[in-house]
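Starting off, we have a lone chain in the form predicted on its own, written out as C-alpha cells.
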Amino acid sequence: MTKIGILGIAHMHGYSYARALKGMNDVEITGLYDDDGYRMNKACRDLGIKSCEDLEELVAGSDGVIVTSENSTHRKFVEIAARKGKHVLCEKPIATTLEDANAMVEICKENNVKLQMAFPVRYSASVRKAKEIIRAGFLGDVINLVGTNHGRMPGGWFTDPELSGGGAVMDHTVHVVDTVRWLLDCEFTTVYATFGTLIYDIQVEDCGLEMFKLSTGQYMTLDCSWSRPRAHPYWGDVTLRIVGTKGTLFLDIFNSKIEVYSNESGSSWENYGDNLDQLLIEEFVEVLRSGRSPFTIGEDGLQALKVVCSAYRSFEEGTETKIV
C-alpha cells in the first residue's frame, strides 16, 4: 500500500489529486492538513479523508506528500517532506521567489528526495506528438511560436499578492514555459512582458503579454491572462502554434471536448480527452514505487520561475530583461 499525504488545500488541482488518488488500487490517503482549520475540515469532508491537526506527524507516516497549499507557502511544506526524506509532489508556481525555489530544489537533493512539479500539461497525447513529429524534422527548422493560457480570474488567495506571488503572469506563464522546454530541448533567454489590471477590481495583474527568445533562436509570443468570462463554459486554454520552415503545427491542449446545449442549464463543454491530473498522480505513485525519477522534476519548475521573475522585471523596468 503506498501511502500519501496531502500538505494544504489552497489550491482547486487539490482536490483532483485526491480524487485520482481515491481512484486508484493500493493507494491510501493518509490524511490532510491545511494551515486554514475550516478550509481542512470542508475539503475532509467533501473528499472523504481525513483531516490531520499534527502536520509532522502526517509527513512521517506517508510515503510521499503532495502540496497543494498557496504559492508562498510550498517552501515551508517542501522543506518539512524533505527533512523526513519523503518524496514530493508540488504544485506549480515552485515557489513565489527564486530564493525559495533554490532553497527547495537544494533541501530536497541534499536528503535524496524526488521533487515532482505539477506541469500536467507534459502529460498530454498532443504534445507528446508534437515532439515526436519536430524530432522527426517534419516541421524543417522551427522559426517562431505563438501562445496562450487564457483562463477565469480564480479569485480568492490568487489575487493576494502575498500568497500567490503575482496574478496571471505567475499563474499562466509557468505551463507554457515548461511545455516549450520540452517540446524544443531549450531555455528561455530573454523576456520583453506587459500586463495590467484590466478587468477586474483586484490587486494583481489580470492580463499580460510577454515575447522571449529562446536559446534555439526562436521568438515567441504568450497571451497568459484570466480573461475567459465566468459565463464562458470551459475553465480555459493553453494553445501552441509552431511554425517552422517545411509546415506550422497547432496545439489546442484541452479541445478534446463535447459541446452540450440544454434548457435548463445551458450550453457546457463535457471533456473526453486525457485526464492530465489523473495522468500526472499516476507518475507520482509509480516515482514513489520505484524510485525513479519523475518525468517533471524540480530544476523544471525553478527554470520556469526564472522566466517569470524576469517577465515582472521586464515590466518593472520598461525594457527587454536577460533570464537568469
Contents of the next structure:
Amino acid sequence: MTKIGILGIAHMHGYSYARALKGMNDVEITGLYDDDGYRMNKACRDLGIKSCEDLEELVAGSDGVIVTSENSTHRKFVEIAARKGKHVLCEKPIATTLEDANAMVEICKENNVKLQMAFPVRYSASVRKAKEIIRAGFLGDVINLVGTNHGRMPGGWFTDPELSGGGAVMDHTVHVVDTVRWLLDCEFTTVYATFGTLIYDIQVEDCGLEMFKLSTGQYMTLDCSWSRPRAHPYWGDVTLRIVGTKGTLFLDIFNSKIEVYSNESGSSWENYGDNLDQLLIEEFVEVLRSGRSPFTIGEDGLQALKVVCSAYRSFEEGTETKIV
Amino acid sequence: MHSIAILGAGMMGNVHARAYRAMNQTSSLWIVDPVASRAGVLAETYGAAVANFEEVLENDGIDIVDICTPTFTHRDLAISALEAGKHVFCEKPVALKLRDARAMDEAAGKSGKKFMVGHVVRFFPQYSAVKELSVARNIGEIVMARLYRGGSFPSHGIDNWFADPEKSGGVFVDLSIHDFDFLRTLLGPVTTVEARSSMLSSDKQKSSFDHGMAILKFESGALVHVEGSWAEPPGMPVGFGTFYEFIGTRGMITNSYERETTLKLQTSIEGKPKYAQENPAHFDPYAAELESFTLSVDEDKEVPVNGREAIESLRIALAANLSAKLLRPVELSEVH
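Output the form predicted in complex with the partner chain next; the form predicted on its own has already been displayed.
Entire complex below, previous chain first.
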C-alpha cells in the first residue's frame, strides 16, 4: 500500500489529485492537513478523506506528500517532508521567490527525497507526439513559437500577492515554459514582459504578454492572461504554435471537448481527453514505489520560476531582461 | 460613370477588375501591366482595354487610377497619377517608407483629388462587426486582443518580390498591417511595439518564408498580440486564414477560420486528392471597399481610409520591423 498525505488544499488542483488517488489500487490517502481548519474540514468532507490536525504526524505516516497549498507556503511544507525523508509532489509554480525554490530543491537533494513538479501538460500525449515530430525533422529548423495559457480569473488567494506571488504571469507562465524547455531541450535566456490589471479590480495583474529568446535560438511569445470571461464555456487553454522552416505544428492541449448546451446552466465544454492530472499522479505513485526520478522535477520548477521572476523584473525596467 | 485604369494585372488587379465589373457592367476599364500577356488576359476576362501608364496619364477620360502593383512602385505611380489629375486608389501597404507615404499624401492634398488606401479588412464583415457587437452585447471596453493572419508564402508576386524585404517590407508591412490598421480604428494609437520576425530577427533564415510576432501596447492601456505568417508550406489545402479574439471587461468576441467555415470539400479529381475549406459569400469586401471609394469621388466626401490613416498604420508595421531588427521594444515615436 502506498501512503500519500496532502499538505494544503488551497489550490483547486488538490481536489483533482485527491480524486485521482482515490481511483487507484493500493494507494491510501493518509489524510489532509491545511493551516486553515475550515478549508481543511470542508475539503475532507467533499473528498471523503481524513483531516489531520497534526502535520508532523501526517507526514511521518506517509510515503510521500502532495503540496497544494498557496504558492508562497510551498517551501514550508516541502521542508517538513524532506526532513522526514518523504518524497514530494509540489504544485506549480514551485514557489514565489527563487530563494525559496532553491532552498526546496536543495533540501530535497540533501535528504535524498524526490521532488516532482506538477507540470501536467508535459504528460500530454500530444506534447509527446510533438516532440517526436520535431525530432524527426518534420518541421525543419524551428524558428518561432507562439504560446497561450489563458484562464479565468481564479479569485481568492490567487489575487493576494502575499500568498500567490503575483497574478496571471505567476500563475500561467510556467506550464508553457516547462513544455517548451522539454520539447526543444532548451533554456529561456531573455524575456520582455508587459502586463496590466485590465479586466478586474484586483491587486495583481490579470493580463500579460511575454517575448522570450531561447538558448536554441528561437523567439517565442506567451499570452498568460486570465482573459476567459465567466461566460466562456471552458476554463481556458494551453496552446502552442511551433513554426519551422519546413512546416508548422499547432498544439491545443485541452481541445478534446464535448460541447454542452443546457437551458438550465448555459453552455459548457467537457473535456474527454486523457486526464493529465491522473497521469501526473500515476507518475508520483510510480516514483514512490520504484524510487526512480520523476519526469518533471524540482529543477524544472526552479527554471520555470526563473523565467517568471525575470518577467516581473523586465516589466519593472520596461526592457528586455536576461533570465537568471 | 467612371473610367478606371487598373495598374498591375497580378492577383489584386484581378480582384479589383472583377469587383469593378460586378459594380458596373458598362464602365470603361483599362489594364496596365509591363507584362503584355498578363494585361491582355485580364482585359479580355473583364471586358477592359490594355494601355500603358503614359496613355493613362494623358487620357483625360480616365478619372480613377487604381494601383495594384508591387509596393515598391506605389509612390511614383500614385504621385504621377495625382499630378495628372486622377483620383487614386492604392493597395496597401501605401508604401515602404513613411517619407514616401507622406509624399503621396501631400501630392493628394495638392491635387485636391481623392486618395484612398486599400485597408480592406475594415470592410470584412467579421471585422466591421466587432465594434458594434462589443457595444450591443455589452462586452465592455476592449482591453486585450490576439489576432492571427497568415498562410502560405505569396509566391504569386512577379519576380518573387514578396521575398525581398526591401520590396515588400516582410510579413509585418505587407500582411500584419491589415491588423495594425484595424486595431488602430478599434483601440486608438499604439505606443510601444516589441516584435520578432524570421526575416529580420532569426539566424536560421529561409527565403520565401516569414513569420512575425508583435506585442503592441496602446495608449488606452490595451495589450495586443499580432501574429503574421507566411510560414505554412506551399500547396496546403487551406492556404490562408485569420483568427481574432477581443477581450472586453465583461466578455469576449472571437472568430476563427478554422472553426467558422461554411463549405468543406473532400474529393479526388483525376486521381489527385482535393480538399477545400471555404466561406463563399455573395458579399465581396473588395467591392464594398472600391464602391466606398467611387462614392467618395461621386459625392466629393472624405474617403474611408485616407493617406494620413495609412501612414499611421504603416508606422506601426515599421516599428515592428525596427523592433525585430534591433531585438528590443520600440516606441512609436522613434519611427518617423
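Numbering follows the first chain given and starts at 1. In this text, the rigid core denotes the largest set of C-alpha atoms whose superposition between the two forms falls within 1.5 Å. Remember, predicted model here, so these are calculated numbers, not experimental data.
J.: So, superposing on the core, is the move of G266 at the CA at least 2 angstroms between these two forms?
T.: It does shift by 2 Å or more.
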